[in-house]
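This document opens with one chain alone, in structure tokens, the form predicted alone.
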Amino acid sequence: MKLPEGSKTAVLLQKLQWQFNSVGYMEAAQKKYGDFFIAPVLESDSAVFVSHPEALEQILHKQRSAVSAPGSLNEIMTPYHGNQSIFVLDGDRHQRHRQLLMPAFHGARMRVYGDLIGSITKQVIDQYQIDQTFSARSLTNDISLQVILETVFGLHKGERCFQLKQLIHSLFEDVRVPFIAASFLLPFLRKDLGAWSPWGYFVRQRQKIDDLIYQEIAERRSQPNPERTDVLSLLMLAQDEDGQSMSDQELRDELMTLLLAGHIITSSTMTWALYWIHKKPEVLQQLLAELDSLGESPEPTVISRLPYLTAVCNESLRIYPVEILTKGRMIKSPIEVMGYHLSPGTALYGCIYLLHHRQDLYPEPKQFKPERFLERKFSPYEFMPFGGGARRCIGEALAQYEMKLVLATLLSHYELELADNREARPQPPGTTFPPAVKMRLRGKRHSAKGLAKTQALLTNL
């Protein structure tokens, strides 16, 4: 049996390389060490990254009795989401939060959110001027943030909504400041030296958001309204098997978790999708033909089932997945996986990015080819953009739904184009991979059916 190997470079240097070039770090390690390699870049300095689908199936399913999923391996973002987040809770507490959260992201709730997502998308882009050049990431950021504020917080307008929007935007931009970004991996850098220090500024911005969230929770508790459909209202009404509801702290931490996953990460994925769609005219034309076939005002659920739109979204998620790693797993008892000996205490992370770029699964993996997902069905251990197992992303359904409806609304009602032909690349630091893409709004679009109807009316005049 073999033991995983890894780079002998100093751990601190590997952590910095991970922070500022995670793709390069992973690809270089896989090229040298294969599908199993030691990567001391997260909480555990002996963590092993795994990128073979058979190995992932064994770890997450077939041998899961020998593997645990401790929340302590996912603490890197606790400065954002706190210690009561589903990301870091263990055992029964994790299961309790998952059961309380799940109903808000499935079934009838998705249909409630559908029209709202389309309306928000139009409101945001209608603020742009014809022929205006803009950052695609700014557009998707504005849309995803407003979607979160309305669907999760239930805030549509007012001073608190405005303040939260400004503060959240600022806070999530802070993580891209090199010093603050490095502080998430290197806790000794988290020094609050006053409001003008990087970490001190971050802490104060976070506190302002917390104050507004707790004010909103207090008002909702004093004026309960069972008719509201936003996630916060549903969570406040939800009770576990013992009849217990979430505390204010638990609500706050889960709201911040949903903000992190539902705003920044979803925005990045939509930005990449817009880039690829407009980079490849044949993709855009096929998408428009599919969307036009639905008629003037299709139901959101019908849009979400379109095969080519789904394939485009899946291919965007394949190249730059929502999560580049699964949540951490810990070996509890000795196991063998594909000839590798893994001893108790070893931390494991499924490397989703490398899995999605395997030549044997996805020929020409760097190329954007939506037809892959029309020609073949991939297993949950071959395509897993939202992670897998007990810690699979709980907001997966809403994220996919939002992505499809935002893209469908933009493409059906507006003509966009890339402002230049430069190749988009992931922008460091971090692991959400937002590209720097400039686009231009050419005007509003009329579907092929709409144009034909107009021409027929003119002919009869």
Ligand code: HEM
Given for the second form:
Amino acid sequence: MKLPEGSKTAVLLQKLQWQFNSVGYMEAAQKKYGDFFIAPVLESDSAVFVSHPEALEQILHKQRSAVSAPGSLNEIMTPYHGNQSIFVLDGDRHQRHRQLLMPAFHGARMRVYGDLIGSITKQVIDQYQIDQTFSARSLTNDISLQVILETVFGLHKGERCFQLKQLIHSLFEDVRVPFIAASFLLPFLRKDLGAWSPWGYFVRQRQKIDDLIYQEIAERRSQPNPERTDVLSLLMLAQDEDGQSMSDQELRDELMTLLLAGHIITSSTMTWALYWIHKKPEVLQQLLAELDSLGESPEPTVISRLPYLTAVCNESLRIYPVEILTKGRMIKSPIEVMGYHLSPGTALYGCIYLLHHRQDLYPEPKQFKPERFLERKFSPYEFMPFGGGARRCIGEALAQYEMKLVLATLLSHYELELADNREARPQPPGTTFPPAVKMRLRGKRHSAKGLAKTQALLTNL
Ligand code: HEM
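Can you now output the form predicted together with ligand HEM? The one shown was the form predicted alone.
The complete assembly is shown below, putting the previous chain first.
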């Protein structure tokens, strides 16, 4: 039986390489060591990255009695989301939080959010001027932040909503963000040297956000409104099997978790999709033909089932999955997976990026080809942008629905173009990839059917 191998380079150097070029690090290791390799770049120095679909099915699903999903492997962002977040809980408490959170993100609830997502998209893009050049990431960030604030927090206007938006925006966009991200990976950098130091700035911004969240929770507790449908309201009402509901701190930590998970990742994925759609004119044409075939005001659920739009979203999630790894798993009792012996205490991460770039599953993996999702059905362990098993993403339905409705609204009603011909590359640091893509708003768009009608009217005049 084999043991996974890995680079002999000093651990700190490997961590730095990971921080600045995660894709290059993973591709080089896979080339040298194959589908299992040791990558001491996260919490555990003996962590193994796995990228074979059969092995992932074993680890995430079939061998669940020998593999746990401990929260201690996901502690990297604890200073941000706190220690009551679903990310860091394990065992029964993790199950309890999943039970409380999941109904709020169930597919059937998406109907409630459909019209909201379309109107937020229009409100945000309507603030841009014709011929204005803008960052695609700012556009998708503004949309996804507003979607999360409305769907999760139930906030759509007012001073608290405005302040939260400003604070969250500055927490993710400030020039000090790369230093703050480095402090998450290297705890000795977490030094509060005053308001201008990166960690001091982070701690103060977080405190201001916390104050607003606790104010909102207190207000909701004192004036309960059973009519509300946002996730916070559902969480405040939800009870587990023992009749327990969530404490204020649990609510705060979960809200911060959902903000982080739901806002930045979804917006980065939408940025990639906008880039690829406008980089490939044939993709844009095919999407517009599909969208126009639905007529003037299609139902959001009808849009969300469009085959080519779904294929474009899937291909965007495949080529640069914004979450390049699953959360960590831990071997509890010795097992053998595909000829590798894995001993207790070994941390495992599903390597979603490498899985999605396997030549045997995705020929020409660096090419953006939505049609591969129309030609073949991939198993849940061949295509897994949302992970699998005990920690599978709970926001999958919202993320997919949001992506499709935002793209459909933007493409059907506006003409956008890339501001330059540059190739967009994933951006460091860490494991998310917000690309720096500049776009231009050319104007409002009239659908092919609308144009034909106008032309007919003009000819009859
Ligand atoms: C395109 C957008 C998104 C992608 C690619 C994504 C991907 C992922 C992945 C890969 C995981 C880890 C799964 C595993 O370890 O098996 C995860 C976990 C999670 N995601 Fe998402 N996610 C997205 C959007 C969202 C949204 C919108 C929310 C909620 C608002 C959300 C909430 C969560 C939560 C709470 C977990 C942790 C689950 C647990 O630990 O039990 N995600 N996501």
